[in-house]
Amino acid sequence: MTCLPSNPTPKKLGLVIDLDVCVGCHACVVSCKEWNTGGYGAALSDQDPYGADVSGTFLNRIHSFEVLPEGGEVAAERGEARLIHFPKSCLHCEDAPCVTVCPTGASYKRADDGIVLVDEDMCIGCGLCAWACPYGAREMDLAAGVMKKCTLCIDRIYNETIEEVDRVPSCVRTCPTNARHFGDLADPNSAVSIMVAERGGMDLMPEQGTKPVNKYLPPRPRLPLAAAAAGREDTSGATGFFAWLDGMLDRI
């Protein structure tokens, strides 16, 4: 079996994802999919794409959930249920159990920054890590024979060759809401640590003792829909755009 890191790693290189903000839009799993598919390793293949019994193999999904309202057994019954978009790829977990399990040591984390990865030359597809992994993050490519899972992107955050800006996770870069955050965890001063400590960043089932790296930021409580309409501001006065604007607006 392959073993972690003997110390801890100096950096933790992860995700900061803001359920507050994401929407569901699926720009990240599509931008994740392209650069992975056009970059290291072997494309993440499709089997029918267009044919009635679709798979596929991808580093990222969304998953959509209707929460309820407190005191609530179906939804609208005690006010306005929410939409909760959630984001989920591997969390690069500290005691990552997903590694530990490997036979042939494929999987491993690397002991610099903390980013697990996958050699997919040692990989023989036994499918033992996807078993370990308790938040479902690795996939089985059916076409390599081999597992597959998030990167973080490392053959583009180290890449001196493009401008800085771009030196991040394809998912964060192309993210329209800035829902997903990337930085070193390890550092207390780093903006994802910063932004943890005043939302409230949270661990994924932080029970199974996996120490994730990844964390989640909750959603901010929500204005009942009465409430958010009889505060709205008096938009009478408009003129020029502002007042065409506003009227497109009523009529939404």
Given for the second form:
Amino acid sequence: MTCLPSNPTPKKLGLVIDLDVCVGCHACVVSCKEWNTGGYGAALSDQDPYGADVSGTFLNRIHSFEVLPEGGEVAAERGEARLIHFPKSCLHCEDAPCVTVCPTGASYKRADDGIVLVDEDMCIGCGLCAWACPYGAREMDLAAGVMKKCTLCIDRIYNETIEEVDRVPSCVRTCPTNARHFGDLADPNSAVSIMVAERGGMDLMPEQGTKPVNKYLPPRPRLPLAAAAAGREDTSGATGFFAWLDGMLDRI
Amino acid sequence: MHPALSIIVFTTASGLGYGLAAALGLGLLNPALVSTKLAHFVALALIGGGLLSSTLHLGNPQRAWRALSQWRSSWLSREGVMAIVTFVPLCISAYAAIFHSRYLLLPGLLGVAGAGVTVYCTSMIYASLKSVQAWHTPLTPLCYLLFAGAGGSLLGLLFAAAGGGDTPILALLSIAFLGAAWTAKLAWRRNMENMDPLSTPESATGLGNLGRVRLFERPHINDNYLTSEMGFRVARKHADKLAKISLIAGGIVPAVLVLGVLASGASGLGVALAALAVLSHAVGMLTERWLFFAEARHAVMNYYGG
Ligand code: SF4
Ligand code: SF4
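Right, the form predicted on its own is done, so what does the form predicted in complex with its partner chain look like?
Following is the full complex, with the preceding chain placed first.
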């Protein structure tokens, strides 16, 4: 059924991604591909894997953006632009447009935990759901001819045959900086919900009306260049030997 | 958006086919004429061929029947269901005309309604996508319906002229539909050119309050499914030229030729002019459909610096 379940679902499992912490190492990209190529559904194929024109199916990709504040100075590495690494995978939207457009019933949103999945045996590979997703979270596997997307590692999170610490999505388990967190965003007392409340977690493209479950924590504010430099110039707080040195150096 | 040949051929052929079926369903062609029997056959062939072409881009076409199941939510599914349902009155009408030289009112009108609804469903597949802002307007279905009307009247005119039947009504209909369709299309294009983007790199990343957002590095160096499917770009100067070509070939030339048909009636010259009008219109429509995809920008490109 590609009609959406009644919203909100009792549980809203999803990710919280901390843009302040991600260093853009792509470890989650690799671990996602590694886990999911052998897990749920068809393998994540690569085309021309050892050639010049290599491409392949990924469920999680890292983009890097440069953000330049209003009136900010562009001065090579010392400029005021910030480099922000930006992991992106399916946001398991509440009003998922990718689900309702699917003609076959292959795409669906689970009524109990809100995970958006593709039943690959029903998918005809028409690609319409990838068009409907504004985030680019769905990729057609060119070898299997079916649509692939993040499953929130459904074959890990409920898997009682693996250790409890591993029952989180592969990307979350792998991230060396703890930039990715998994939990129930419908529960206001879950760690992820508290993080979102405290750090002002945000939706991507709210204007698209998709109501994403996944949230992004914005980078923490940074001092403007001038202010940071001014702080370094101010020596009035120096005492003892440093105060003497400060005075001596000023006099020379 | 990537202009896939199979989809361009499908929407153009099925638009022409349903338009012709509607002209036949309204009883505008004399069912006793051999040319009308041929017209029924051509309409069904265009529709069927278009549908077959649309399955060519599927990853798993052997399961295409499953696409009929989700008509409650999916315009693509509705289109499939309506296409099949509409075949029933169209085939009955074709049977009556081809074997009994008769026009049947009820199947005829049902066929007209079915053709209209099917074309509407096709257009709503695109118009319902908020992620492609240029398509997300009621002008999209309006254009599709009016273009189907224009192509159908032109084809009808050709068959009427070829069979020596009445041409004036179809000629006037052709001109009226061509005028209305291109007026709607120009409004559609103006809408696309003047709209403020709904989503921007700032809203896509949520980083707009920090400053201006610019892509620094793509996830991978090479293209991926998303960039090749949705990152298609056509240079503005070429797009403008192609838009003019589509208007001239798809609208102005056929309209002038139809005036010639009006003047010369169902003569040899009239048939030749009508055939040229159909040909020119088809070329114009293929160009128009190519641009419909090529010019449309997908929201995901906010993440890819496009
Ligand atoms: S991010 Fe895209 S694929 Fe995932 S639920 Fe939302 S619309 Fe669907
Ligand atoms: S590609 Fe598959 S999952 Fe996506 S809309 Fe088509 S049938 Fe549904």
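In this text, the rigid core denotes the largest set of C-alpha atoms whose superposition between the two forms falls within 1.5 Å. Just so we're clear, the structure is a prediction, and the values are computed from it rather than from any experiment. Numbering follows the first chain given and starts at 1.
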Inset, instruction - Please check if Val23 moves between these two forms, taking a CA shift of 2 Å or more relative to the superposed core as movement. - result: no
